[in-house]
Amino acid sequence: MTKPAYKRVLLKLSGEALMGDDAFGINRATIERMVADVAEVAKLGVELAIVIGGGNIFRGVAPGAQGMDRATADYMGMLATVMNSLALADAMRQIGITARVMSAIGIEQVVEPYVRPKALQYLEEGKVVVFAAGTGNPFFTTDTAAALRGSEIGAEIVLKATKVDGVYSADPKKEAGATLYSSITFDEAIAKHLQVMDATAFALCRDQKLPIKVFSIVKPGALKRVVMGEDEGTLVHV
Ligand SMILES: Nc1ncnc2c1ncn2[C@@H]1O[C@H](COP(=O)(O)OP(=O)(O)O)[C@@H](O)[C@H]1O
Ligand SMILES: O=c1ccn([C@@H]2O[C@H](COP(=O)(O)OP(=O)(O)O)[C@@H](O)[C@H]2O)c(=O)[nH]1
């Protein structure tokens, strides 16, 4: 049997994708499907850390937050990621995967705080670690949290599972003629202002020489293909 291409990965799951076809919140069938994909990869023996977004519940820059103090709105967004993390860990528990949620903001009665050595220990024990509350700071995104935690835990790659199947020359949801890259450098992605990830996340990964793979969260089997090193999505590299 061929072996996975990576030993330790940081998976960024889109918060917005958790809605499925609903207008808001967590769609049960969608989270179960996502977790089944995660389980498949965990069973390969890959050490898996997850950062999940919060856009399905609240986003600091969403129209619904207009008129609010930005930092306050961002803290609400971070709390939304805590809810998603709890839902994700619970869905994993239901199918027999041990997961630990660690929060970047103090909320001890609900989840344990993020402590790097503890996270590393969990990973070595084969537990899935879910990093909640993003970076713990307003004015950042969970993509940046993925870049940060990925660097901290020594992940070999950040896997960004999102609504599109890779990085395009322009936003494929707005420009029908946009073309898909199979690979692109960080500098090119930043220079072209490609919005699939924010520039802070790209810059951090570039400086740490931490590659990113962008792929579809809705395409069946895509996560496993990525982990097996097969041709899938777009590789963003130094
Ligand atoms: N050049 C591009 N290539 C791919 N997607 C892009 C690009 N520019 C903008 N996008 C948009 O970025 C979105 C993914 O980013 P984001 O909103 O951060 O998603 P997530 O919820 O996964 O964090 C895609 O749904 C796509 O519409
Ligand atoms: O380090 C962080 C991570 C997230 N957020 C807030 O949490 C929201 C939800 O995260 P994100 O938009 O990245 O989620 P996704 O795009 O994956 O749904 C963001 O809009 C921000 O308001 C933040 O302030 N700091």
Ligand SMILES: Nc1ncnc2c1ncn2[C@@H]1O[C@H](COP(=O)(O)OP(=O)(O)O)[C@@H](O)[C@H]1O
The other form holds:
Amino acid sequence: MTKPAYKRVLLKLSGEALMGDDAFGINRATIERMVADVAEVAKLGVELAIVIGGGNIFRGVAPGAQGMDRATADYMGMLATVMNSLALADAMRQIGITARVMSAIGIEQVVEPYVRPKALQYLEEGKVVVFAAGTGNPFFTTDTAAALRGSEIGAEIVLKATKVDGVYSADPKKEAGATLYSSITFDEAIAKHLQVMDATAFALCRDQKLPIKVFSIVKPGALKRVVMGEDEGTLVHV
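Rather than the form predicted together with this ligand that you just supplied, could I have the structure of the form predicted alone?
Lone chain follows.
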């Protein structure tokens, strides 16, 4: 294809993806490479929104949160996603891409609040919108935030960037004979107990008929190939 397959997409990045080979935090070379991939897609004219996790800094269900009140731990995780979102937006600024961070929790001195009409306006203006702080509620993951925001902004697809190149019949690290699916339906994924997203996010995408493309963010050029509609990763559809 000579033009993008999608006009508006929601990219879900895990916080762990920002670590690179580090044990925690943000690896500078890794975030610069990711942002270069994002810039390549943005320059194609694709309207791009991003939801990023916070697992590289803090996760509400991580061992470090043991003994903590779950809601408190989840709020800490939301703040970690704000830090990652700011880092992403600043890295984009440095290469000439305009990004706006919108938070689901109120911290106006740092980032603006999430307001749907404003987010749509930014997307139509060609800005990259980074949705921070998950859904703004404890007990919900950033996967669910991606499904929710993707539905709200009318994204044509959720792009779930992972460290593996799609959805397999089993864990490819544990089973050498695991099969990579090129496409699979939501119902098939549920029946086979495939961990594409958490159950709430997955159900929301299925109900809204919002397809998910699972691909490897580690592979050079994979994001652009997905956006161009090339054979990359696994498509989960109705």
